[in-house]
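To begin, one chain is listed below as C-alpha cells, in the form predicted on its own.
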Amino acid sequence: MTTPRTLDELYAAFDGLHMEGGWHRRFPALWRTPAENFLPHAWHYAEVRPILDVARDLVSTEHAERRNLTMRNPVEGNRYATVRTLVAAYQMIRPGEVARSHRHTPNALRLILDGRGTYTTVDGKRVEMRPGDVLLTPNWCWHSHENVGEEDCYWLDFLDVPTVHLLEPMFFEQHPDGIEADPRDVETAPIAFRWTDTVAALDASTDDAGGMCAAQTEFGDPAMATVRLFMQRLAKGSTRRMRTTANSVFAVVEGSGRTEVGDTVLPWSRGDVLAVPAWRAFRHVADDDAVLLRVTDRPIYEKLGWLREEIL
C-alpha cells in the first residue's frame, strides 16, 4: 500500500479498512443527554377492535397461529418496536379456537380487555383469562391459548421481542404435539394476577411513584428479568411532570384522560395504548379516576446503573 502522504489519502486509507478516525466521525459516538428517537403515540381500541373483528372472519388460527395486531412505533426506519425495547399487540380468540403451543427467548405477558371463558396455558398450568387480568409468560416457557366459552376475547400483548432483537438470542420452538398434553388447571398461580386482588391492592396502596399516580401495586419484583409492572390509580386531575431512561408503554384498564409527552397530546380511554420513549417529559390528566397498566424495561437499566428519574 502507498504510504498516505495527505489527510484525503488518510481517510481513504482506513475507510478502506472498515474504520474511521475518532477525531473526524461521520456520525457522534457519544452525546450530552439521551438522543429523542422513538416517538410518543396512542393506539385506541376503539379503532382496533372492528379490525380484529374483520380478521376475525378472515384469518383463521390455523393460518397465523395468533390473531394479532403489532403496535409499531411511527418514527421514520422503524419496523417493528413499540418503544426501543418493548413491543406490544392486540390479540384476539374465537369461540372454539386453540392458538397452538411454543416458547421463546422473548418474555411475553398479556393484559385482558373483553370476553370470557379463555384460558392459557403455561409449562403445563391452564389459567382463566378474565377481563382486567395480567397474566406473565416467562421465557423458554410454553404457552397456548384456547377460548372454551361463547364470546370473542380480546387482550394486549406485551413482549421484550425488540431487546432480544438488539442482543440476538433469539430463539422460537413449536411445541412437537401442537399443544401440551393433560394440563393441570389452576385457580391460582405466580404468573396470574387477578384483578380483584390489584382493586384491593390499590385500595390499600399509599405508594404515588413520586408523583406519577396517585397510587400503585407492583405485579413481581419484576415480574420478569427485562420487565417491571405497575398497576396505576390516577385521580381525577394531573399527574406531576417527569422523565426517566427507561422506556414506558401503558395500558388504559379504566376511564379516560390526555397524557401530554413533551408537546404531543395523546388522548385516551379504556383499552388504548401509548408509547412513552425514554427521557420524554411527561404526565397524565384524568378526567376522572383511571386505572393504567405501566409494562416498563427499568431492570435493565437498574442492573445496568442506567436508570435516572427526574420529577420536574
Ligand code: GTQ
Second form
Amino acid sequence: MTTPRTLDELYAAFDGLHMEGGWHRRFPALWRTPAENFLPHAWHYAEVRPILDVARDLVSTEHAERRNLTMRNPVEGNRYATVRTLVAAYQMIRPGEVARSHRHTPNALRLILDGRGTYTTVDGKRVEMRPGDVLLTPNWCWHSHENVGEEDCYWLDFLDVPTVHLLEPMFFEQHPDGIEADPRDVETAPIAFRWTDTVAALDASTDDAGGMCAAQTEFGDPAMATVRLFMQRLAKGSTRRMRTTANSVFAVVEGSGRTEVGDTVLPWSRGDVLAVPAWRAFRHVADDDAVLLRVTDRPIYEKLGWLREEIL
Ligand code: GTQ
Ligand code: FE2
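The form predicted together with the named molecule, contrasted with the form predicted on its own above:
Every component of the complex follows; first up is the chain already shown.
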C-alpha cells in the first residue's frame, strides 16, 4: 500500500483497513442524552383475541409448539422486539392440548388473562395458572403448558429474548421426553404470584412509587436477573410524569384509561399491552381504579450503573 498523501487518500486508507476516524464519522458514536428509538405503541386484546382464535382453529400445538403471537415494535428496521430488551406475546391453548417442555437461556414470565384448567410445569413442579396470576420461568428452567380443563386459556408472555439477541448467549433445547415425567402438583411455589395475594398486598401497600401509581407491590427481588415486576394500582385520574433509562412494558390487568408517552396517547383496557421505551416521559390516566403489571428491564441498568430516573 502506498502512503496516503491527501485527506481523501487517508480516508480511503482507513476504509481499506475497516477503520474510521473519530472526527469524520458517518454515524455519531456519542450523544448527549438517550436517542429516541423504539416507539410508544399499544396492542389491544379485543383486536388480538379474534385473530388468536383463528390461529386456534388453524394451527395445532403439535405443529406450533407454542401458539404465541409476539408484539413487534413498529420502529423501522425492528424484526422482533417489543422494546429494546423485551418481547411480549399473547398465547392461547385449547382444552386437551400440550405445549411440550423446553428450556432456553431467555427468562420468561406469564400473566394469565382468561380461562381455567391450564397448568404450567416448571422444573418438575406443576402449577395451575389462574386469571391475574403471574408465573416465572427463569433462565434454563424446563417448562411446558397443558390444558386439562374445559376452557380455552389465554395469557401474556414476557421474555428478555431481545437482550439475549443483543448479548448473544442463546441456548435452547427441547425436553428429550417431550414433557417432564411425573410432575409434582404444587399450590404455592416461589415462581407463582397469585392474584388473591396480589390484591391483599396492594390493599396493604403504602408504596406509590414516587407518584407513578396509588399503590404497588413487587414480585421477587428482583423477579429475575434481567427483569423487575411491579403490580401497580392506579386511582382515577393522572399519575406523575416520569422518565427513566430503563424500558417498560405494561399490561392492563383491570380497568381502562390512557397512557401518554411523549406526544403519543395510548388508550387501554383489560388485556392490552403498552410499550414504553427508554427515556420517554410518560404518565397514566385512569378512568377509574385500574391495575397494571409493569415489566421492566431496570435490573440491567441498575447493575451496570446506567439507571437514571426523574419525576417530571
Ligand atoms: O411459552 O415457552 O411467547 O418459549 C415465546 C417463547 C412463549 C413459552 C413465548 C417461549 C414461550
Ligand atoms: Fe419457553
